[in-house]
Amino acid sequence: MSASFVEFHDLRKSFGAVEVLHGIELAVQQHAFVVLVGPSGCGKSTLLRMIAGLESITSGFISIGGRVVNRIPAKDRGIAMVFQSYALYPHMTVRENLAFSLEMAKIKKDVMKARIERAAGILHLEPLLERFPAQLSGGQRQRVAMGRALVREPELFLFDEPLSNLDAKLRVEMRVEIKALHQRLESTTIYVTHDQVEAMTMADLVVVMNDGRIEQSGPPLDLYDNPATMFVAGFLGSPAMNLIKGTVATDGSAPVLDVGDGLQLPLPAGIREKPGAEIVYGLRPEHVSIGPPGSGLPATITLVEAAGWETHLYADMGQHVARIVSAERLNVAHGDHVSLVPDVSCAHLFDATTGARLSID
């Protein structure tokens, strides 16, 4: 395994009396593509700016390449950052934008020329070198911003929500370009986004943040299949996981979850919680199917979204709305009465108070 390249130890950040990062502990392996993801205000951009040296550290430390950087100026940390706003100089051509940081660092002209040509070739910027930012599309500007980072040949790339200003089609294209660039350069990259689709598709390691803390970190599919908390379960996945609160009961000898309105969900046989315990039942939309009449839980279809490759359904179960995703083109419509069949083997159970995942024998 490659060595840890970036490390955070008991990292804390306060603005006045308000602590916004609470003891962050994380090790980033060299050459990894790490995505920090979470809702607005969770602390992910603040953490990225602390790595870059744009925010001070209240306590704890950050190390990059084995060197503690708490008191090292941003320009000496060996990092390059790509911002959401592109941060291009409007009065400079693309070539001049790419050259600016190299000129400030007094890089030799022949080395500068070689770096600019290499970055322009990788990012397909050759035809744009003599244009000004106002003459470029959003996607082209973002490639120039990436080029400005690339020419510095940094040890660490930082991306702060770089695709937020692009339309849906460009977001997908740039997502592919950024991932391909990382694979080509074998760089170490830390990328911030609030978009869980970006996190799932781009990352080697996803770090889910909530309220200034790391809820869970790991490979994308590990977090998707085995969320450690109810927050992670509900945040990752589109459509979101079905989360239904109820009380453990028994139907004969089999455990069930009483969710009100006479509705009972089957529970895994290995559940440890006793009857009367309040828990939250989680099930991914792709693990709920529509069965023959009377074969499952009664529900009424409230919305059908035909996405082409799959169908998204929303169904009313009284106090609860169920989300269903099917790879089939189902012949159902608004108002239809159906029977929903949950795949109990794929159920996730959470403590209703703490949100922690519950073990199943």
Ligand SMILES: Nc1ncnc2c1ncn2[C@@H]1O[C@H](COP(=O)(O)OP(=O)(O)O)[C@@H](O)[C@H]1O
The other form holds:
Amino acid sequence: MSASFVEFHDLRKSFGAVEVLHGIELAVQQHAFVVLVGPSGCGKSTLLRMIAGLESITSGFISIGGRVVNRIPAKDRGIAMVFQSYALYPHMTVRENLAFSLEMAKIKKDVMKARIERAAGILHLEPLLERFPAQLSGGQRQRVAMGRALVREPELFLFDEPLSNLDAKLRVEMRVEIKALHQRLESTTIYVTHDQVEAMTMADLVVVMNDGRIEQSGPPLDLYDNPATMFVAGFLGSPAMNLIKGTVATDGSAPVLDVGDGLQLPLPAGIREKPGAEIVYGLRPEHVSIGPPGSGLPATITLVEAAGWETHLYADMGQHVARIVSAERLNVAHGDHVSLVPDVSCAHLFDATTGARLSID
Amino acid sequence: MRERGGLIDGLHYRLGRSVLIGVPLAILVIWTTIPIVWAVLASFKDPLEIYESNTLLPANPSLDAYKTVLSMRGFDQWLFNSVFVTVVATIVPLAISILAAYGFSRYAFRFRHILLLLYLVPRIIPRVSLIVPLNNLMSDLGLVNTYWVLFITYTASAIPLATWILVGFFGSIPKEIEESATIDGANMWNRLRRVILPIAWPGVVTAGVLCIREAWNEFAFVLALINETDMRTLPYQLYMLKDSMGVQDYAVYNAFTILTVLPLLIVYLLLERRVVDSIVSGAVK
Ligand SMILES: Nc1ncnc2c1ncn2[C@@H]1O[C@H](COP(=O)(O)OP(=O)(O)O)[C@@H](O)[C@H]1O
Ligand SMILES: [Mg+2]
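Show the same protein again, this time as the form predicted together with the ligand rather than the form predicted alone.
Every chain and every other molecule in the complex is listed next, the one we just looked at coming first.
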């Protein structure tokens, strides 16, 4: 087999007659931090649980470290998993929670003690070791759940939305901590989230899933800059990419997109689509700017969000809503009439029916 | 002003609440304990005092009635029978019910719901209607007047009760906790013993207490299926006292009642502590 550490080949999963994963193909390199991201119900947890051995494999195979694990029980797959609900043993102290897997594996007492101490040290759990889960805060429970994974010294860490029960501030802190831990342990991690910010910030490899399929996988910025489908384009980035549907037309010799209300967006010169084709024009909010009056598309500001480090604007442009992000503190207010200037060189074009990216000469 | 108003309102509220909760509670407590108190007091009276006076308190409290009961020929045997049958008819149904409830709560097998309903049938049918067929069956098997007949009938009637209670408790344990244990390397036996049972411990104790109560108090089956003096249980003998004594000695009768109820009461008190403790210590989230 090849050098990749985890591989999925034509992996399918059905619950009864319903197929929820439709032929997943993916290769994960050793030491990579992979984030599976997608909307709720797209099959992320199911995929993760199949890797863990908690869910049977309907067809296809999964291999970990060059070994097909389809028939290998969860405990022998060299994995550890952190659940969204933490799933701590409520009747055991933190120490007992950490010790449980080692006891089951009949690890010697002194080795066990050393491993627990090491995990507790890394995660700052020492003062909590004698407490019960009910006596811990959400963030502390999260740490214990990670500690319980850590003591097993797994080759592969699996996380299922581990931060979604934490408040925003703690979420950012734990995000950093999990990534730092990954780098320190040089382990391989597969991390599930529905939060595209987590995906973008944590991943070496982002895998965008939709409806039981992989839409696209790659390094975060590759996906951000070159989304293969309209779904990926709209899913990654916040505020989301502007996606405007229209009909290809010409203005003199230059190609334009007729988006209704007499509005025309300039199209890249290299477009292959013939006039009359229906396409979707995608432009990131940071690639729209406000120009001098009359220089671009007329729009009316409806909402201004001054985040501090950047400003988010929402504007009505005919029947469309345009999202604009500016690194500057703009002096505009609700109701202002502005002129929007798109940066055509940054436009993404998609087929209106299939959602596939259209190439430009 | 507003603060004082608030304070007084608060007082009124708290007073109103304690009346609302306290009065019905007091009535309930009196209602349930009066017969027991009456029986306890009567057991300390002289044999004829109950007929002669209407006072609640005994004139010359004495333990004579208890001495009589304890020195009855056969009392040791009846006590042993009760304890023995209760112990077996608690441990066996609990063990079976734990496994059954685990299956019912964790595996989505076919006909699961129908089976769980069928499980209740023995408890829906009136016990008395079972007596004749059971008697025929048991005498054909040669089991009448043996412990077996009590083990079998008590176990059979306790299992549905215990299983239903445990299915509820097991079912409320999040699936992920058990999945964690699976990944941690625990096989089914270890998951049950180390994870499920400790978490569901209050449920196990509850089911156990109900099994004990059922077996200890059971009357219809023992009456129908046992007819040797040596094989009687305490409730059966209590019933027989009525016939065997010419003039009813109410003091003895009540002393026997108290001695029959006492072990159960002690079990209740001991185990209730355990249940409450395990809930209070935050073992169950
Ligand atoms: N045990 C199950 N039985 C039937 N359907 C399930 C089961 N688990 C998940 N599904 C279905 O599979 C799909 C994917 O679920 P899941 O993997 O949990 O999605 P995600 O984690 O991406 O939100 C959903 O449509 C869900 O309803
Ligand atoms: Mg999920």
